[in-house]
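Only one chain is shown below, in structure tokens, and it's the form predicted alone.
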Amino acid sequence: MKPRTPSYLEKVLASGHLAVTAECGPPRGSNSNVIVKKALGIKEYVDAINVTDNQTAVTRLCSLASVVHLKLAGLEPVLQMVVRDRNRIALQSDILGAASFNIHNILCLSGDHQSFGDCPDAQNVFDIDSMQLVSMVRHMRDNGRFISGDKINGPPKMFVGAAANPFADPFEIRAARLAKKVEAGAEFIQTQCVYNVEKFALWLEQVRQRGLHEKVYILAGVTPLKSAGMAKYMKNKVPGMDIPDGIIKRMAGVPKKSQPEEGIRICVETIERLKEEEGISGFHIMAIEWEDRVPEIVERAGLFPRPRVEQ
């Protein structure tokens, strides 16, 4: 097989620069202009843009079509793919579909349970899990074969990512779970959004003790809070989320109209605190339906202008 050309995101990470990625949610309709407009608004401030795959199990324009629209608009997309809705036949087929449009970044996920979404009675699939998806994409890329063993005529050239949640229980196995994802073939990691910086730093220390920071690029996830109510909801209702009481108290301690600005301030402070942590290769900004504030966050955190590497 021909040598694989790294994706632009991979080149930024390999160059040693702190990478910045952001997330865009597709619309609940077929108008692709919605997501293209969002993405173009942050193009100069990020190195790649993730497109979510029916996040919160709510039906939306599919991630595959969305990343194609972004690619055609001159952007660097990251295809998010969940195993909740597809068996291994469909997953491999969609991976080839993405590769046919020169989509070279993929984030492999389990997917939110369908009970959270607009079709709670829908049948999930989970034919394979997210780690097996990581392994499958690497097998298709590196060996040029389907998991059946048949040869692929034109293998995908994906830079393969996975998610990590340093805050889920039990905390003691979080670093070990990351090790399994790295062993499966993950090359970059985007984490759950960080509010409890101290606990995240403890996880990073465990990651460093295993030498995992030298084997995988870790992008710390951040999500700006819009209100104290949002912070309370995420703390109490979103599994695996760790928002310290001090953050909620801080958000509630300012007038309601000022809470969005306070949320942005906390987000920027979090990035600044983590920038110097050994093992952090960049940041993943998840500001779904608040993408217009991403440029401000990137600028205020000292991550702009973005470096330009040779393509």
The other form holds:
Amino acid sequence: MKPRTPSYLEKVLASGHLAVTAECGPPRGSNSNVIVKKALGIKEYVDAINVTDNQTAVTRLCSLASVVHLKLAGLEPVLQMVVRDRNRIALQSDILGAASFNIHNILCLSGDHQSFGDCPDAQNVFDIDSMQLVSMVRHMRDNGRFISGDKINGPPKMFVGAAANPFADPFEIRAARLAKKVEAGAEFIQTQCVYNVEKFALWLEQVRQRGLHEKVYILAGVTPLKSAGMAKYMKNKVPGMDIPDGIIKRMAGVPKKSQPEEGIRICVETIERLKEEEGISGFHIMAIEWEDRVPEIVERAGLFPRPRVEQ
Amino acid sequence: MIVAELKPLQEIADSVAQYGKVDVVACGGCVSVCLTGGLKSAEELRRELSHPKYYMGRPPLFQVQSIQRQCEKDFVRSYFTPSPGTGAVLSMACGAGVQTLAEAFNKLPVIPAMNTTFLGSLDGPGLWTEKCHGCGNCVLGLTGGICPVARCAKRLLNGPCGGSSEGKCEVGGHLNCAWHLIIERLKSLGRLEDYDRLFPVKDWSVDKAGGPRSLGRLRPSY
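For comparison with the form predicted alone, provide the form predicted in complex with its partner chain.
First the chain shown before, then all remaining chains and molecules of the complex.
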């Protein structure tokens, strides 16, 4: 697929390399150094850095300002945007704001329900859904028009991504749902964290049967587990997370102080295993408040050094 | 059906404590059917609210009345006369009824006893659940007769989201995932291909976003 935007991430993918992206969570305060420091620490090991948008509905430094800080620090950010908190006016306006700082990647998401966060009494917006956001950004970029049909003077040039969770239910429509996202205009996909490799492979098989892997770049999501406790918590408390008992047993089977190393090892093995799958175009590492271990994961998974693609 | 539930008794007592005499006015409409605001409920509320434990001083004197449909001005004007010396009206109707009463008696405080909650249906003995959001542009024909606007916590038109697990919504274990229900229903109708359709963005101007709505030939006065 020929690149259609100035996105560096898109160029890496289009050149046929396995891409590596990582996620950085902004701080619960206005100190931008926190996120810039996290990002600079992994700069050489990833092709682009996602910044989450008030993840788990907890109020944080906004993703738009954060990606601007990263851009000014010479990094390639992916702006995550959820439709929970903004209507179509605010979304389009923020997209233009990001474009004005030459932010060239966007990940379109629904967002966790506000009942999980620090303001469970809040009203939500959900004026449009994540699929409609994908379609809206593509319309703004490709047709140079707002959703209203009015002309945009200087349209955004964004590589448009969406999420996929192969582990949510009903499983039988998960590939069909990806097909809808591709139809809406998604160009890259970052998946939910993969722990259940067998189920993921089954989903990927359905994706290949539909030929979707040839229409969209799929980056498999991975999150290193820090402890057996974290594994159990994620299995039981995080919606749409599938952690097989075997993984929990493996984490619990080593002494507590060796559990972080075991978590990294599982993460690296998962990447190694998924590299073999046809239709995987890269990896998205979500090391939650553990971003400093990303370089090690990338190196041990044989994904370092990162390719240098001409910009 | 409009469903409404009684406010906490202390909250109601606090809102009427300053009055010597209060008319408790039941409604014979929806709230009567959902067994929260009809005549029987009004009698129970009168008994409960007369208890001194809710007040610093003396409880007000309560009298019960009933209007067949509090949301119709003609019914209110023709069939309801406030009791002599009453200081306030405590309405057991939905918000529409409370406002109709307030409009009819501009010198009499009208206080709600209920929280109006949703448009729902009777799903089991005494169990009402939300089914309709009144969005002004019905999509049920395309979603197997199950409404994602009213029943998905994120109002997704292209669901389910990544939080749907074993038929349940990410918001809470008891809530069914509306999109899971939609998919099951489409399957049993042999119309799963309807799922492949991408819903375009919704026109919310016919929902509350467009301001208060009306129906009928006359132009509303608000």
